[in-house]
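The chain below stands alone and is given in structure tokens; this is the form predicted alone.
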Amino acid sequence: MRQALAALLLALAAAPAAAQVAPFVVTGDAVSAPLDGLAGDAGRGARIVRNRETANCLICHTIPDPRETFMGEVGPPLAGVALRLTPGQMRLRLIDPTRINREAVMPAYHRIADLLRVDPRWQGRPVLTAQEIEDVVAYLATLRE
């Protein structure tokens, strides 16, 4: 019994820091202090968006580059999403859009509790760290046209 729980310790003090959520507070409409004080940066943030295999953010919703192709329209295009939003309100919408709206179909980038149909690549974790939602937010904040 006690070999199974240090080695329960070990795995779990081991796994990834991408296995926690960031705690945040929310204000109104926003979460207006970046996860767990981090710093975005929107380059990294324009490569989380246009990847197809985790955040896919491009299978709903089109951004102002010419370059990529097969872009979704299920969600607002996201041009001008910086003077629409502010980067608290965009905070929220990644980390749990249904704080928003309950009938919201964007996943819940940043929670784990009480989600259903949950690919076996992210049970137990989110989709994306504190770090890939302040990057999201910095490159988004850029959209301004």
The other form holds:
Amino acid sequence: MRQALAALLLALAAAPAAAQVAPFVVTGDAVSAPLDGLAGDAGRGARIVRNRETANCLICHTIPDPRETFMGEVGPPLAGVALRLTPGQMRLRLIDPTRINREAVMPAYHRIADLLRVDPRWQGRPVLTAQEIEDVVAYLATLRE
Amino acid sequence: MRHLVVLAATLMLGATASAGEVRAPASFLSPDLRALQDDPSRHPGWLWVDGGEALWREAPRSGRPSCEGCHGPIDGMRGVAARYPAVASDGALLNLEARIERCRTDNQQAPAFGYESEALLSLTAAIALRSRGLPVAVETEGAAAQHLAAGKRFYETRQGQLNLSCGQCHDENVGRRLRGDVISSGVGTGFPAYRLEWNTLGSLHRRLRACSLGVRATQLPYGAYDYVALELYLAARARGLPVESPGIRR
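Show the same protein again, this time as the form predicted together with its partner chain rather than the form predicted alone.
After this comes the whole thing, all chains and molecules, with the earlier chain placed first.
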């Protein structure tokens, strides 16, 4: 009884963490279906991309916004990215760029497996939720020039 | 001071080093910070140097000799910091801080200063200053070889929620901007360093903890073996570059 209860509690505790990473199917270099079938919101995505605590995209990328200063240049400029990539291609690059290039420098934003020495505060959690990934994809899709 | 920081960032040159070349940290500093680093009369780190020189001469309450009592004037420490981390006679890999702590506890029979204490930072800075300008010359063979290999492994391993290895920033992206910073070769030759962001002097391990946190990896405790081995590997990468401690950093 004790053991069964403990096992149940463990399972309950583990469930939300596993559920934090949405299942996805890779076709070529893209994930064409939105994660969990969610619709993205470009306005929210724009805020996520600028957030210095969470996504922190701007430590490595520039976006076409003259109000932003001290943007990074480790990754390519995101201006015009919608002309280069489909939403499905953007989605896979956000979920886990090492699926395209093992040496990728860009962090995997929706992955928890096979990471080493993750700080306890972030263990078992992806950087961005499925909804946030969809919001960022929606925002990137607006960068057409 | 705030203005200085902004100015420093604006003046910084975005020169990208060719892959594999490890450059001295001073070469990434803005002209202002570089001038400050070279000017003891304005460099805030000299407060710690002065404190360290006083501690060097001070006898502990245990009745045992002062550092000077055994070692003579602190100028005799010339070249020592350039050789650390080093393997001690009992086989342990010690960085300069740990070496000082050993003398404190074993030779002075006094309570350890503690990592990141003002006293240990001061003594470390005062001793490191005696190697300023001398080339880094750590031993990497013999007993040091296994520690070097451990440090190299740590350096090359992707880690943290952001899944980045040290080299993905400090080798592959040297000279590029990461937000307001220009990524340097990531060597420890300027530490302990006075960091404007800290508003105080800090050890190399404090800086390493910041980089660990930057990739959302576990911050190892000060003095942890993995950081000391990493420190040895960083020093091996920096071999021949001049010791800059105490450095000035953004």
